[in-house]
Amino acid sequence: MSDALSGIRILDLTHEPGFLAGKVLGDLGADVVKVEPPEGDPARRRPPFWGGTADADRSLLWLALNTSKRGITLAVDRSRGRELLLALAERADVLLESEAPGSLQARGLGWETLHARNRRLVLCSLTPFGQTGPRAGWRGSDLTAVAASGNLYSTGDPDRAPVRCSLPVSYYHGGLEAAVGVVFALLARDTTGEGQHVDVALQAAMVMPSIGTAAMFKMTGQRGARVGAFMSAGRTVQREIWPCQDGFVSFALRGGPARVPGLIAMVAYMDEHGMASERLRAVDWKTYNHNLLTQAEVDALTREFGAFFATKTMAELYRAACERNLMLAPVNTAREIVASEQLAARQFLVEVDNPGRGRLRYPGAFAATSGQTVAIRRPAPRLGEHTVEILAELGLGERDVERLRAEGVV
């Protein structure tokens, strides 16, 4: 079977913000190309490196998140570049960017002007705030988009500021609410004949994370708070994530018809190693509600699991949780993550062949489809690495593009 979005052309101009939209497109079958200015995207030359040796072709994050992409250079700024921008953009379905609003536009390759050029042509901005609005002029990055989204205010410790993830999860969000509007508009013009404007926003798309909650407000008049490692139930906090011998695990003493069997299989595994005390063993798990416990009985329970998970690995335990269904799963880091037998019974771990530099161990397909057709298509593109291809389909022969080199403008 042919693939998803076979016969789909994507230029894809984004920074860091988009990459991951052009590749799970490229990774359902579009031919996704990734337009970079002559000197290489930014992210080219952001550590960390592979081997350590700063190269443009050597970035991991750049590496990471361009497979199922070929590459080209183009300097749009310049009128030459613009003038083979536009020409491309006149044979692809979608262009995607993450540039400032109006920015494009100033450089005479706005939605009007491009739309003009290819009625078909859909444009996917992805921004930090959105095109128009009183903000859409401000700076953002993933730290400032996750602060106002409301996530950042609940996340992290009472005692201390509120706090990130450490890799930019609003460009995963982002990126991949940009990919489903191209679908979308995609499908739509399959209607209308026609295509349309795109505009995402990294703020918006960090207020559903919080699932619901900032919606609920209006009901429940909470603003959030910071809880750490714990969360609030019923008058109580209670630990959420636990150390344990070589890492963290996370595990909750909440009830509920789909919890507490595993909480009684927890007991029961504690007391297989003498470690669950008389009265854990009395605890009535047919009345249980975590709701209703008070703070001392809580922390009794904590003291309790807690002196248990110190005298494991995160590796026992959920080989354990797998066996006997206990609601625990290990803080992992990408040493586990790579080592998961799961993941290696899916083959989701993938080799891909970097021409020049080696074979290096991926995330692969994000779903497995009954057709085959989710994938890493290729390696992220060496700098210029498909400028003469691409350029030929413009009908540019090698000298052409040489002269191009030549003027800077590939």
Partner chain sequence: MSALFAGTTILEFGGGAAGPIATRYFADHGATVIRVESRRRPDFLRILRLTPTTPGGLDGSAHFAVLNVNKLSVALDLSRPEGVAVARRLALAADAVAENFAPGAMARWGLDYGSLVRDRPDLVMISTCLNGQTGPHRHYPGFGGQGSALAGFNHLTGWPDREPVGPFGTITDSLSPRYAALLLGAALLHRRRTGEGQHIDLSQVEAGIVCLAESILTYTANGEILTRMGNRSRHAAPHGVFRCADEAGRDRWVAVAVHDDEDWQRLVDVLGRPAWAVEPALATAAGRQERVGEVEARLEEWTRTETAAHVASRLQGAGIDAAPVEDFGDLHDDPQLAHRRHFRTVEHGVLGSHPAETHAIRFSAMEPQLDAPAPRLGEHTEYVLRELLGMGAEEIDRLRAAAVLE
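These figures come from a predicted structure and were not determined experimentally. Residue numbers count along the first chain shown, from 1. What we label the rigid core is the largest C-alpha set whose atoms superpose within 1.5 Å from one form to the other. What changes on going to the form predicted on its own:
The two forms, fitted on the rigid core, differ between the two forms by 2 Å or more at the CA of S277.
T313 shows a C-alpha shift of 2 Å or greater between the two forms [criterion: core-superposed Cα displacement of 2 Å]. Core-superposed comparison between the two forms: the Cα of P330 travels 2 Å or more.
Same protein, different state: after the form predicted in complex with the partner chain, show the form predicted on its own.
Keep in mind that what follows is only the chain, not its partners or any molecules around it.
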């Protein structure tokens, strides 16, 4: 097989928090069927819209996160719609959902029902706080999950309110965890012959991205704190994000076996440009420990490194980092990503044709593999685009579908 998940059928009932999970599985070759209510998923009505035209098939949110899927409309809250969904589930390998715990069960679509109808089915539920536990019944959003994970507590400037990332990162971290969980459940099914219920909590998924604070609390005893472009180290606060001519770069004053060679190489680079003082050149990097510095020593280092970075562009510094093994990285915006020579060389950005609307540029394969294809399979589906062909698998013809449409079932 050229595709890792070739032959796997997935029913995707998720709302926005789970969109990415279905897309990733579709990129891996699964046949992902996006199931929406007849009026369409609310995300279809979310701006911005492609070309500025408010249309259910032009929401950039929808177009970005639902590629590699086919689409069907189905009113699963009605008895006939529920029957059709169960019939499709009998033929499926995976069902993805993001309803509040107990919601599917209340409609006769819970794990017990699905498992009884298809013992090989994998059910994956993506919720703010999981299916069990003291917060399972709580409502939650990306902001809630990011805050409850400890991430928000440490993000932003100390004299201001916490700062949430501009995009719903908990949905993306949670979506990737869901995709991985599904793959492992499918592997387990090869041994046991039965599916299982994969439970993904956004709040738990967001703990590891907080690796410097909440995820290391047991080891360090530190909860973290908002320090802006800086990081707390020992008794000091040390800069991590540095301004340069046209943006910012990430560079740390931290030591240790992995970082000291980069600090030595950076000083040599600065010295070549006449910007390393005698004091900086005399630093004994073999005994350097950033945790033992005083704030005055940190400030002295900061002045010299900061003055040098201010003379260079992001591209100049990144090129030097690659050539000299400096532990420095540009703080990229969409502008830099689109112009990246490396991504262009890897043919990472691809154009996808959206019939009747034109072509959009997308991030392509998230991994390069040998013998298997990871790729965008098709554009995001138009509302109800594949309803007729999918229900045909259940023996329904076009007239049957038209009747169901008139009844508000599809």
